[in-house]
Structure formats: structure tokens, C-alpha cells
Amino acid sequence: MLVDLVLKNARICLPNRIVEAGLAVNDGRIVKVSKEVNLPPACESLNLKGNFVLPGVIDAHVHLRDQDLSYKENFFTGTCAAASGGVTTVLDMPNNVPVTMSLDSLLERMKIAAKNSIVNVAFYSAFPKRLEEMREIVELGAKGFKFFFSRQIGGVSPEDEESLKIFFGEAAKLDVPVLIHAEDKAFLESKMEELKRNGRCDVSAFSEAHSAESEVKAIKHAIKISYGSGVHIHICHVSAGKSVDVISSAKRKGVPITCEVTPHHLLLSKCEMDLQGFIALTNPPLRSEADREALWHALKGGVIDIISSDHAPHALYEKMKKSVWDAATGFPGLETMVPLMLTQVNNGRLSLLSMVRLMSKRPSEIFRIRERGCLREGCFADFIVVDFKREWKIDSSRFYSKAKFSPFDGKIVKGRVIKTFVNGRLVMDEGEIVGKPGTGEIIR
């Protein structure tokens, strides 16, 4: 059989081991992983010169903007950033303008993404206004429902506990997770008012308002609401040591709960925000060194399930404000996540197999991105080629994202994605986007 593509002379990262072998692709799927002598003839053959082939990263927390926020990012620029960074599937958050919270709004985003995306895109929804619409949204393809305890985004107020229980219960019946932005609304608003009355508008004031205590209170609240329904809750961007203690305790009690951490919460602390100001402003904010170490401990101990970028692009002028209360929170992460974590692998803080499990295999399992996130015969051919030893400097001015700033700007990293394949097609080669819009699939 003549196949479309064969990769030779590679080190291939299988689910539980790394092998020196080759890989054959046909019709967008992996058809063979074996020694070169056993690979089929191909229309195209690439010698990878001993570089690593890893499953494409599945980033479960991405804000692709577009529509009324297209000045910040759109599906094309955001998925080009993903391809550049070695991310082959992104899951798009619903807090857009308009909010993704209905069958029609989800369908509209899917249509826009289908025409413009370089990598695969899956979607979350906020809770709709009508409970009955949840089923239609899931049947269209939503991978879960995102809920913000800090403010109302979608059809349910964080203060309406009875409705929350009903909507959480419906998510359980539909067998999809509820993703939690964990901040206690009453605590947050009270603290912000106090700080503003005292004339505080610095980054430290933001950290005091968006505190670890607020995060912990909201996680406990989410667990309480979930009791009895069996709904799977997923805690987004965990940032504090006390938060992972609560999550660990819940897991031991059998609560169906998972969580994620970002590279910036693993690698940066509050002192970085003090140095860089609003560029490093994110929500939840960067925490103490003790929190950062607690996150690493939880990551290695299996309490934290996945690593996600929380890619949150903004126009630069939205960051450069006089008051922290006016500054946009977040920064781009799709192009920095993989090299930052490869650097940790090179430094011996994380094994390569653990990194692949946290960034490819577990996201595919938790959010049911079937037949992706793993290099196995029959799976979709989403994979990246990594030069493990290449050192280079992060330069945000060269980002494909519209947001050309980063708290990691100028950082030397070790390990570079040199090729990205999506559905068997080369979409990024040595830093250059070579794929066409529409290469990525809408994951339903």
C-alpha cells in the first residue's frame, strides 16, 4: 500500500515509552509505527534526523476571541499561534462577545472557526437561559459548560444556588463536565470596594482582591453544589496551595473532580508581577513562591490533571492603564507553553512522558477528544516534531497571535517545536505557517 507520508529516523513518544522508529500516515490517520524496514512506501518521506515526535498538544483552556473581539484575536491568528507552539487542538472558552450560551451562538462560532482554523477546535458553552437547551448544545458538540462564580456570564447567576444545582444536575445527566472559574463573588466584590475606597489601584491590590482565599471558597462551593448529582467538575487555572489541598481531599472522597494548572502559575510568582506590572497581570493572579512550589508538588503527585495555557490575548493598550482595575487580565500563552515545559523537561523537573500525559493524553480523556492526544495506529495524525536540545529566546514581537507581549519575553528556553502536523498535514515548518485555513477540524 502506498501511503501519504512516512517519517523516518525519529524518536517517537508512545503512551508509556519512547522508541526509535518511524511513522506512516494515510488519509489523516496514523497507519503504522514501526522500524523503518517495516514502513510502507509513501508519496512523501521525511528524515527527522533523530528528533522527537510527540502527540500534538490539546490545550483545554483557550480564548480565541473573534466576532466582536476580533481586534484582540481571531480564529486564524489564534490557531496559527497554536500551530506555531505545537498545539494541534484547542478548546475555546465561551466568554466571548457575544457569549457562547445558546445553540445559535455555538453554531455561529463553529461556522466561523471551520473556515479559518489551522488546527482543530472544540468548544465549551456557558449555561443557557433555558435548561432544555443544554441537551441541544451538547448534541451539537459542546465539550462542557463553563461557569464563573465571580460574575454572571451566561444564563445562570452565581448567586442563584437552586438553579445552579439544577443546571449542574443536567450536565451530569448529559455526561459533560462543568468547568469552574473559582472566585467567590461576595468576597471579591467586598474586598475590591474596600481597596478602591482606600485609593489602591496597584497590582498588589489586585492580588489582595483576587486572593487565594476567594479561590478556595469558590472551589468548596462548587464541590458542595455538585454533591449528589455526580457531575464532573473541572477547576480551571488552579493557582494556590490551599486550593490543591481542597481538590486532593475531594478526590480522596470520590468526588468526580479534575483540575488544571498554567505554565505561568508554575513558573512565575508575585514578584514577577511587581517587576513587570500589568503585562504580567492575570486572573487568578500570580501567587507566592510557596504557592508555586505547592503546585509543582501537586503536579508531580497526580493531584493536578492537566497543563493548559489560558491563552488570553488583548490589545496592548488594554493592558497599559493607570489603574489595575481598568487593565485587562491575561496574556497569550499558545506559543510559549510547550517550549516552557520542554525546558522543565530538559532541567529534569518533569519527565517527557509526564509532560505528554499532562498536555495531550489526559486532556483527550477528560474532554473526550477521541482518537487524538496519542501516537497509536488508527488515531488521527496530530503530532509535533521537537528539537529537544535547541536553545532559543522567546520574542513576543514574532508571535502569530495578535497579542505581541508576554511576561516570558526574552526568556531563554531549551526545546523547540520545528514541525506541526494536523490531520496528517504539515501546518507549521521551522516557525513558518504553511497550512491553509480550514485544515483544522471542528471537534464535535
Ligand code: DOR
The other form holds:
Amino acid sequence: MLVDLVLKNARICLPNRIVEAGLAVNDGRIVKVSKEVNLPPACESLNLKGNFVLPGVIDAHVHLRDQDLSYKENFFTGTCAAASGGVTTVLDMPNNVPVTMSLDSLLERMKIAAKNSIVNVAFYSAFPKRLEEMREIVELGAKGFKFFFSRQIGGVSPEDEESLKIFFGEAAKLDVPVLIHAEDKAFLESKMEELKRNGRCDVSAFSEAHSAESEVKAIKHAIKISYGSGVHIHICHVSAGKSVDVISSAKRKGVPITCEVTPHHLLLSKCEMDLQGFIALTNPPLRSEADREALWHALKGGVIDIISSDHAPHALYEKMKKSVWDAATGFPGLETMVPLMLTQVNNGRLSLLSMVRLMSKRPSEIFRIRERGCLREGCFADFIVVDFKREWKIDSSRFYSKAKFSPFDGKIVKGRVIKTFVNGRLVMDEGEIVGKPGTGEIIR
Ligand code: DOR
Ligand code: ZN
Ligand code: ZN
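Please give the corresponding structure for the form predicted in complex with this ligand, as opposed to the form predicted alone shown earlier.
What follows is the entire complex, opening with the chain shown before.
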């Protein structure tokens, strides 16, 4: 059999070991991982010169925007950023304009994404207004429901305890997770009002309002709801040591709970906000060194399940405000996540196999991104080629994302994604996007 492509002379990351081997691709799938002599003949052959092949990263927390927020990002620019950063599948958040919260709004996003995406895209929805619509949304392909405890996005108010139980219960019946933005609304608002009354509008006031206590309170609230219905809850962007303690004890009690951490919460602390101002402003905010250490500890101990970017692009002018209360929170992360974590692998803080588990394998399992996230024969050919030892400087002015800023701008990193393959096709080569819009699949 003549296959489409073989990659030779590579170090291939399998789930539990790294092998010196080659890899054959046909019809968008991996058809063989073996020593070079056993590879089938191919139309095209690439010598990888000893570089690493890793499963493409599955980023479970991405805001791709588009539609009425296209000025911040769209499916094309966002998925180019993903391809450039070594991310082959993104899961898109629903806080869009219009909000993804109905069959129609999800279908519309899927249509735009199908035409414009370079990497694979899967979707979350917010809760719809009508309970019955949850089933239709899941049948169309949503991978979960995102719920903000801090403010109403979608059909259910965080203050409506009865509806919360019913909608979370329906997610359990439909066997999909509810993703939690964990901040207690009442707690947050009363603190924010008090700070505003006192004329505070600086970054530390933002951190005081969006406190670790508020995060913990919301996580406990979500766990309590899960006790009733058995729904799988996934806590987004865990930022505080106390939060991982609560999640760890819930896990020990058998609560179906998973969680994620971002590279910025692992690698930066609140002093970054004093240095970089609102560029480093994100929600949840960067916290103390002790929190950061606790997150690393939880990551290594298996309490934290995955690493996600929380790619949150904005126009720069939306961040450059006088008052912190007016500034947009978040920054792009798709182009920095993999190199930042490869740097940690190079530093000996994390093993390469753990990184692959946290960024490809576990996200595919948790969100049921089938036959991806792993370099196994029969799986989709989503993978990246990594020059593990290459040192380079992050330059946000060269991002594919429309948001050309980052708190990691100017940082030296070690490890570079030199090629990205999606569904067997080369989409990024040495920093250049070579894939066509539409290469990415809509994952249902
Ligand atoms: O910093 C953030 N940005 N936190 C969120 O919860 C939302 C996100 C966004 O959409 O910009
Ligand atoms: Zn969030
Ligand atoms: Zn987010």
C-alpha cells in the first residue's frame, strides 16, 4: 500500500514512553508507528532529524470570539494562532455576542468555524432558556455547558438555586460536564462595591474583589449541586491553593470533578501586575507565590487534570483603561502555552510524558474528543514536531492572534513547535501558516 506521508527519524511520544521511530499517515489517520524499515512506501517522506513528535495539544479553554466580537478575534485568526502554537483542537467558550446558548446560535458558530478554521474546533454552550433545548444542543455536538457563578451568561441566573439544580441535573442525564467559572456573585459584588466606594481602581483592588475566598465559595457551591445530581463538574482556571485543597478532598470523596490550570497561573504571580499593569490583568487574577507553588504541587499530585490556555483576546485599547473596573480581563494564550510548558520540561519541572498527558491525552478523555490526543495507529493524524532544544524569544507583535500583547512578551523560552499537522495535513511550517481554512474539523 502506498500511503500519503511518512515521517522518519523521529522521537515519538507514546502514552508511556518515547520511541525512536517513524510514523505513517494515510487519509488523515495515523496508520503506523514503527521502526523505519517497517514503514510502508509513501507519496511523501519527511526526515525529522531526531526531533520530537508529540500529539497535537487539545486546548479545552479558548475564547475564539468571531461574530460581533470579530474585532477581538475570529475563527481564522484564532485557529492560526492555535496552529502556530502547536494546538490542533480547541474547545470554544460560549460568552460570545450573540451568546452560544441555543441550537440556532451553536449551529451558526459551527457554520462559520467550518469554513474558516485551520485546526479542529469543538464547542461548549451556555445553558439555554428552555431546559428541553439542552438535549438538542448536546445532540448537535456541544461538549459541555459553561456556567459562570459570577454573572448571568445564558438562560440561568446564578442566584436561581432551583433552576441550577434542574439544569445541572439535566447535564448529568445527558452525560456531559458542566464547566464552572468559579466566583461567588454576592461575595464578589459586595467586595467590589466596597472597594469602589473607597475610590479604589488599581490592580490590587481587582485582586481583592476577585478573591481566592470567592473562588473557593463557588467551587463548594458547585460540589454541593453535584452531590445532588451526580453531574460531572469541571472547574476552569483554578488559581488558588485553597481551591485545590477543596477539589482534592472532593475527589477523595468520589465527587465527579475535574479541573484545569493555566500556564499563567502556574508561572506568574501578582507582582507581575505591578510590573506590567493591565496587560497582565486576567480573571481569576494572578495570585501569590504560595498559591503558585500549591498549583504546581497539585499538578504533580494529579489533583489538577489538565492545562488549558484560557486564550482571551481583546483589542489593546480595551485593556488600556484608567480604572481597573473598565479594563478588559484576559490575554491571548494559544501561541505561548506549548513553548512555556516545553521550557518547564527543559528545566526539569515537568516530564515530557506528563506534559503530553496534561495537554493532549486527558483533555481528549475528559471532553470526549475521540481518537485524538494520542499517537496511536488508527487515530487522527493531529501531531506536532518539536525542536526541544531551540531557544527563542516570545514576540507578541508577531502573533497570529489579533491580540498582539502578552504578559510573556520578551520572555526567552526553550522548545519550539516547528510543524503542526491537523488531520494529516501540514498547517504550520517553521512559524508560517500553510494550511487552508477548512482543514480543521468541527468535532461533535
Ligand atoms: O479573564 C477572563 N477573560 N476571564 C473570564 O472569565 C472571561 C475571559 C474573556 O472572555 O475575556
Ligand atoms: Zn472564566
Ligand atoms: Zn475563559
